[in-house]
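Single chain ahead, written as structure tokens, the form predicted alone.
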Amino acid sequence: MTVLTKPWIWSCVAAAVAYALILGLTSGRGAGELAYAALSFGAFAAIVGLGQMLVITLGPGNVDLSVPATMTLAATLALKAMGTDPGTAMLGLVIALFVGFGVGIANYALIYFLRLPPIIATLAASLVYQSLAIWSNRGLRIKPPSGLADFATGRFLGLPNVAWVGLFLAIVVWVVLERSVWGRWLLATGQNMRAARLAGVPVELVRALTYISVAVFSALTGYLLASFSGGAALNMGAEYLLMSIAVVVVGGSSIAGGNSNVPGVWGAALFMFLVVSMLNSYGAGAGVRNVLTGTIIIGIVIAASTRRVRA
């Protein structure tokens, strides 16, 4: 199999084309700044997309709609605990990850014990998480400690620190999927849950760990995004609901489950940011941007599906 036949390559090609088009519109001005911004903001979509990819890999009907609320709750509680005090970044990180772990357990408990479809369970749970965030926030916008803010907005070897975090997590996820027993269990469960169970795969343990993983990734994204943007806002995760799903599908992962493409998530995250930037350069309003972005996503999904059928 050549590189050109791999599903994830097309999101990377689309990102490169979008980057070239924007440079064409601006006569090549600001190429470095655009690339830096794409890596910075694309990192947040990539991190949360990696978690969503794991859930979608479980098979049809598996998706986590509590991502935005989890991001908001984790960021709010973490920043409130840190209270702008220096040296508390690790405390905030632990709290954010703990929130993600608790959310993942709660989501899976609703799915397993109440036999609710994942879409319904995570959507209903998100209302509770968002309410908790509102109650704990009480309209305050607490700034992160200066050291944490400097890290989130800083760079290393010319690349944004948040991009390094996203790349590191992508490598970890890839290794887990390709080299670990749990990764093989996850792919087997997504391809055929009944066959996997008959083969001795602990399907429910795999599902539980997967829903915990997406919640932890969402919580980490919220923590980093709040540190990057100077505080937690109650609507900070709203755009990442569909974005987390879009980067998975556009990135080449199968919505039918049993297949995942880690590099494609990063390519799709960069592409989505560049599309919005390109539309902004034309002065398009939010409604126009949403419609055109949705149209582009649908077109890519159809093209990718057609290519897989022919193959």
Given for the second form:
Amino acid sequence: MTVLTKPWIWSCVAAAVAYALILGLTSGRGAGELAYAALSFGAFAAIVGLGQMLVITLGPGNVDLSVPATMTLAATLALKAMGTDPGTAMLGLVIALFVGFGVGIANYALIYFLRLPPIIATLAASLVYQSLAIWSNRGLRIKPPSGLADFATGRFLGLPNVAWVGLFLAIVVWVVLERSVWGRWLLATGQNMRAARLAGVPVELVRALTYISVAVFSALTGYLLASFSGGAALNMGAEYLLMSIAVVVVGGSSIAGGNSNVPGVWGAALFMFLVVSMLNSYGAGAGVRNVLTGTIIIGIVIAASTRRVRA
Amino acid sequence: MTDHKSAPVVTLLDAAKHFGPVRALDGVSLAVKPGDCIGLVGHNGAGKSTLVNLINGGLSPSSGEIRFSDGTAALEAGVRSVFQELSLCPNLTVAENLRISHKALKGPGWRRPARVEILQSLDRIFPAHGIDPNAEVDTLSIAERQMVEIAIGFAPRGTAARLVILDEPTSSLDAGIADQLLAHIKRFCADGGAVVFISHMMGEVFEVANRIIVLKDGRIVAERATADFTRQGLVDAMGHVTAETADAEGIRQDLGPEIVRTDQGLSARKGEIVGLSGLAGHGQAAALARLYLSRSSSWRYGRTPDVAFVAGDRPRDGVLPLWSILRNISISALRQGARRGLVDRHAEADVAAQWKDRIGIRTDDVRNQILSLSGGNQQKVLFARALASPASVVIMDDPMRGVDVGTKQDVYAMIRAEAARGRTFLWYSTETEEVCQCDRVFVFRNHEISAELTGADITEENILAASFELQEAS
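What would the structure be for the form predicted together with its partner chain, rather than the form predicted alone?
First the chain shown before, then all remaining chains and molecules of the complex.
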């Protein structure tokens, strides 16, 4: 069992290659700044990606498409409650997490009681969340309290604070999946829900907690991103719909469920940011950038799946 | 050359198959002639399935040679196989499933000849089978599916079947249907067909085979005419010492209070082994699944589960395919020894190692993937999962499918020992011999309990009578 057989290594290698290509173009200038930016922006993708990974682990058909709307709603309500007043950062955090908790319960209620496929349930519900966000502050941009903004853009031991948050959460998720009873139950449910149920796993409780987790992770990301970028915007979550799924897949987790991969999510989050930077520094326009990003994701998914078939 | 009629359908010369370091088959020479009915026996993991896959062309040998009389491919030579793992497409009808292996059926209106052909084959093997060729396969019971699969194996399909390999064909059939199949095999061989018959049920092998081959660890250890074997001799040749079953145990009187009772009338007392019997597909499995689901929850969990389940339909109800043997064993017992929600991995490894030895799972390392095991060994893992959990009631849904004779004896003993320690077992089986080991038996007919037998009343005759009574009256 060498390190090369671990599926997460590939996203990390890809991130390193993209990093090297950019530095080759700038002949080494700005290496530190580039790494810092990748860790800052990658942290947001990594946190939503960790949540999405838990849901995708539940098995085929399980995915949360309400991630962008949850981020927007949590950020909007939190910033509105804080109203740029100093010393309210904790209040805002609690509100954001509470919104995430409520969204998770609502999503799962739709899936469980109405027996809707998760894709439809979360997509439809996200329209409601987005409308609530619009209705609650009518598009006004409220600045975060300055202390919170300083935290979100600040650094500790040379690394961005948001990256520390992302790393901490990654370790928590890793411990839960690899070492805890609950993680075993989640992985068992994702492989074969009926067999897991007959082995004594409380599968519906596992599913409910997983949908709540992804919503809480999204809400936290929304809160941090709004603080980082100086206020909540209605389209702030838009790019995280594809991003949250892409980092899971590129990171080496199985789309068929029952198998997940925490370090790969971080590697893939850095890679996704660096690809965009690379195309920017090579002077590609927005259209070319999107086409190439899509092509790269498809290529990696194909490469990963053929490798697994041969193994 | 030799006369076409008597030339072997297939000849294996020192054929071997290795999967990495595993020697699944280690040099086997064998000729199957028309009219042969070969009984193939051996323990789980002895190489039976590998041998079958070499003959039918599913695998190619690592070394050695396989020759067919007509043409070079198994299909052209008229070699067919019927597997114990059901391989029909559940979303297609019975007739459409025939088409999958019958390339000559094409053009508009191909369903009509398909229906006629499958119906003829079913009628020939299983008179009065009652299967509609237009029925979708997933509406059929597991026994009916097995019947359809056997009928497809024997159907002409454009050419003619010359060698049919049957891998555990009767394990999900009840006694009456199994007898029809055995009678058909005898007719088929008398007409110049050849059959390779794999079964763990010794009585059937002795009844139908004219030659018996014993496989052990990938080699043929004995090959003789059936008349030259005795039952004990055959079991000894397989290399497993089985203790004579202690029939004269008498009825145990020291049973505890009643701890299971369902609306249907199913009941069990503490420490009792309760059997469920009757014809396959008459509601026994559904009753057990309902009982399990009603005594456990999708939402709540406790430190000690109340019930444990041993699945018979392994891919659907039991095996967690991405995991190791270790994790498959421990999943039901994780809450024991867990501290602050974290798994105690030392205790987990100890439990798995202990059960590997106790129940004899054939693997070097319990950290190997569960799918690296043969079917019977996967079944042992599911047994270990249920017995390793502290549940006081163990529900078993036909758990002995594909398990070899020696292991069955070990598991019977283990069940008796656990019952003596106060565990309750509910045990559905298609094999009357197993049901007769129980303290009390409920016979099912049309999804209802038609009889409750205890002690000396538990006999094959009584069970059969209770299974059929109503059908004669209606």
